[in-house]
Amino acid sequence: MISGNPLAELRKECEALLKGAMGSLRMEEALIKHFAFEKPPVWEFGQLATSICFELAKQAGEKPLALAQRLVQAVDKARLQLVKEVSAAGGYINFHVNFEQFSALTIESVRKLDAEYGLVKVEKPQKIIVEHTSVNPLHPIHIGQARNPMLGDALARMLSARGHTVFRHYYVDDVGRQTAVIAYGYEKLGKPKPTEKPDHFIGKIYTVTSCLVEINRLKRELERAKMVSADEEMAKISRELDDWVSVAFELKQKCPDLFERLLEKIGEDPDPEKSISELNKAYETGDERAKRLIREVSQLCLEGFKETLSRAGVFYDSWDWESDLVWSGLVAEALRKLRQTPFVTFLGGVLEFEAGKVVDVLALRERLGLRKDYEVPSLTLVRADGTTLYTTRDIAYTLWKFNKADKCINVIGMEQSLAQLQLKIALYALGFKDYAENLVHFAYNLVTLPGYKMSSRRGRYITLDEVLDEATRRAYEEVSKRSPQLSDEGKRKVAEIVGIGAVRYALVEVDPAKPVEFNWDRVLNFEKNSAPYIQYSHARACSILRKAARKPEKPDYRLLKEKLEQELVFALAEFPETFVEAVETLKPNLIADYANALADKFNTFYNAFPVIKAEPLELSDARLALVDAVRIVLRNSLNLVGITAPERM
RNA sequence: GGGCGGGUAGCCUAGCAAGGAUAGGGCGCAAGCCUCCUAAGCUUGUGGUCGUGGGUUCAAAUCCCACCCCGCCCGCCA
């Protein structure tokens, strides 16, 4: 017999036995809302348990323990299959697995279903867009942002494995002042050819330009403040200026040539600030020169991103340019529709969206989980100069996405929670209730650097490239030490798999709601609770199978009598349910945890018992099959979070 | 001021939606284990007012209320 979800079979049997027992005692099934089975704290208590007797005891006017004992008595022993024994203890009813049956069912199912084992499909597949990464094309992806693609890609893989049709979208945010800043600097330099990885190259120009323009602007403001002798204002500006001057000092040391040239060129411009906002405006209106320039810089930067991300195993189905939404009129269209609602007003020359009013009028408070008196702030849709704002364009983008999908998951930092809420409210306001309810903001917390705050504008960051390089370098050292027999190419391959796995795992393993403090020890962890640890366990399993040099032809699963073996079997059986839970709650870290726990059990087993040399042959074969099943599940779970499982390392 | 998220051993972290038996791991520290399928491993020990105080319940890390600490947001930035 084969099952895609052995644990569910067991659960079903437990439930049937329990209902049967209740029936024979003339107890109403309806007394119990749903039959929840939990894992007892100690293996010896059994593998599944229920605490319904605590609840039932009240109505029955009986002690929980006595009731549990009566129910256990009433269980129809003739119907036991996957369950060996039912017992009562402390008011709980414990179900002990019949491993003679269950081991065979589980191991055979895993080996038969192989790459599909555990990946339980949904009944109604949806079209889902996962929008992730979407780093602005201004500078290389830094480690603070790297959590996003790792989470987004893991989610996409998980949803796809669940049977959904998943599209991975990258939203290229090329509209806005920042892109104009980099394009401005790039043009001032005469559109130079990159002398290094293009996103790093762009990043330097961006930071220096941005810094010089900022200093220029602050100096002017300081002058202005002096004229009207606004002391407080002056002090504030001076502080900001000091900050940027120290940034300038850092940058001048880091890239002196670039700094000097930009200083000179920008110095020639009487009003850089103005040039930049003009460029920004020209781009939004679709001016050809601006288009060519900004697209060129953005494209250059994206090339760098693609290189980094594909190295990390992250790919996209669609690159959506924000500017296309503006030029094609979709943004204008969305604005027109919004204006027809009673929630948009002119206020001080700008167009405002009154999100708070929508919440009250459409009675969305409870649905959105908002507090009683909380008033959602209004959102400015259009600037006084007629240009649009980020969230406005995001409204148009979201409408566009819902033309292609049933559900949209936005992997965006939690600092944008309010904007994402306003976006959702805008969908309600437009009458797209269905869209609003299928829009998910997958919020995650920041990665911080101890000591100072990472700042892309200030050029203070650790790039993902650096981290990947360092991780693979370290992995190469390790592989060379441990597997000197491998060819250099072989070592490099393994090092890449292990190093990148380590980084991905570190960024996916923690609850996305919690901030992660970056430190090399965390990311370069090659010991327990890391990708390399799980990968190592997988390689060990492969190694056993390779050395055995035979298929397990006559396994006798009844011989798997050791507690460790049975625990391992049970863990394998749990995988499908862990997978389903992880996908339904969008928690990639559950998969990472599961894989780590399985690796843990496997290593204990590995250490305790021989496999190839086990006697008799039927036991050796049974263990071989078990090892094979562990291998499959380790690989499947690692793959779900985008980590490759090497066969040797 | 308001909103959101977080607070679990020296450090990091799981569990919280669906309350259940002895709160799982990891790092660190201490002591062991390679003539045996990869020691990136295994075993043992060490360490906890689950932020604080109330409440609900047979049962609270988990639910409710209040408060404290940390982070983020409340822009004609993205």
The other form holds:
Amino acid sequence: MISGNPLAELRKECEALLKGAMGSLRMEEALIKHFAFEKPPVWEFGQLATSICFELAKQAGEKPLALAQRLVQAVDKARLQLVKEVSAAGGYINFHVNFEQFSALTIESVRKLDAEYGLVKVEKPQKIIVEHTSVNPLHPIHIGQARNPMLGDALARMLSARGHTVFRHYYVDDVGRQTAVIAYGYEKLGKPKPTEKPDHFIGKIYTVTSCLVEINRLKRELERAKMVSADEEMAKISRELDDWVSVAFELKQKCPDLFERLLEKIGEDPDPEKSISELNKAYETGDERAKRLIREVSQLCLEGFKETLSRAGVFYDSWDWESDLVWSGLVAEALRKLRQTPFVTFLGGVLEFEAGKVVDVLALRERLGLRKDYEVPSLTLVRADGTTLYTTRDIAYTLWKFNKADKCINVIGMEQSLAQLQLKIALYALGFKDYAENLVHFAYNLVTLPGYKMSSRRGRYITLDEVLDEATRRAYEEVSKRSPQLSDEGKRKVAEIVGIGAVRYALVEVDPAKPVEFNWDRVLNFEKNSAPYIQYSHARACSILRKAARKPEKPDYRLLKEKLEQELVFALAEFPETFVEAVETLKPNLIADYANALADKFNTFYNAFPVIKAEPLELSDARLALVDAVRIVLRNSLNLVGITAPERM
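Alongside the form predicted in complex with the RNA that was just displayed, please also present the structure of the form predicted on its own.
If you are looking for partners or other molecules, they are not here, because only the chain is given.
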């Protein structure tokens, strides 16, 4: 027998045994709505347990323990297959697995299903768009932003493995003041060709331009404040100006030539802020010169992004330009529809969406999980100068996405929770209830670096490129120590796989709601809870199988009698349900945790018992089959979170 979910087969048998016992005691099955099973705290108590006797005892008017004992006595022993025995303890009914049968079912299922083992398919597949990364094309992707693509890619892989049709989308945020700033600086320099990786090159131009324009603006404000003798305002502007001057000093030290050229060129403009505003507005209205300029500089930055992300194994099916939504009229159409609702008003020339009013009128508070006292702020849709805001454009983008998919998952940081809530409320206001309820904000927390404070405006950030390079360098040193027999080319190939895997795992294995502290000692730890540790465990399993130089065809699984062996078999059987839970709750960290726990059990087993030299030969064959199953499940679990499982390390 082969099963894609051995634990479900075991649970099914336990439930059938219970129902049979209840029937023989003339107890109504209807009394129990759901037979829940859990793992007992101690292995010796059994591998599955149920607490239904606590519920049944209230209805039957007897003590849980007495009822549990009666049910155990009533179990039909002739029906035992995957279950070896049933016992009662403290009101619980415990099921002890028949590992002679269960080991055969589990290990053979893993080996036969191979790459498909554990990947339980959903009954009703959906078309799902996972929009992730979507870093603004202003500077290189830095480590603070890198959690997004790693989580987004893992989600896409998991959902696809579950049987859904998944589309990976990147939303290019190219409308707004920031892109106008970088385009302004790029044009002032004469549209130079990149002298380094394009996103790094663009990032330097953006940082310096932004700083010089801000200093220019603050100097103007200070002059105006002096003219009206606004002392308090003067003091505030002076403090801010001093701060930006210190930023300028720092940037001049980092890139002196670029700084001096931009200082000269921007100094020739009587009003840089006005020029940037005009460029921003021109781009949104579709002016050809503005379109060519901003698209050119954005494309340059995206070239760098694609290089970085492809190295990390992250790819996209669609690059969606925010500007296309504006120029195509989709944003204007969304605004037109919103204006037809009673929830949009003009306040001082600004178009406002009263999100709180929607919540109250449509009684959405409970549906959205909002506290009774929480007041949802209104959302500005259009500024006084006629330009739209990011969330306004996002409403149009979301409607566009739902024309292509049943569900949309937006992988966006927690700091955008309000904007994502307002977006969902706007869908309700427009009458798109199904869209709103199938729009998921996958929120995640920040990445921090001990002893390092990142600042985009100071150009002070650690790029993902630098992190991947450093991870690969450190991995090369470790691989060289552990596998000196590998050629230098082989070491570098393994180091790239291990280094990138280490970074991906570190950004995925923490619960998305919690922050990640990126620490090299933890990221590249070959001894515990890291990608290198799990990868090394996989490579160890591959090494054992290579050295054995034989493939056991009909192993005798009855010989796997040791507790560690049986715990390992049970862990393999848990993988399919762990996978399902991880996908349904959108928690890639559950897969990472599982892979780490399986690696722990495998290494404990390996250190305790011989495999190739085990005697008799039949025992060696059974253990080789177990090692093969571990290899497959470690590989499958790592692949789900985008990590390669190397065969040699």
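In this text, all values refer to a predicted model and were calculated from it rather than measured experimentally. Positions refer to the first chain, counted from 1. Under this definition, the rigid core comprises the largest set of C-alpha atoms superposing within 1.5 Å between the forms.
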Shift of Ala60 between these two forms at or above 2 Å (CA, core fit): yes
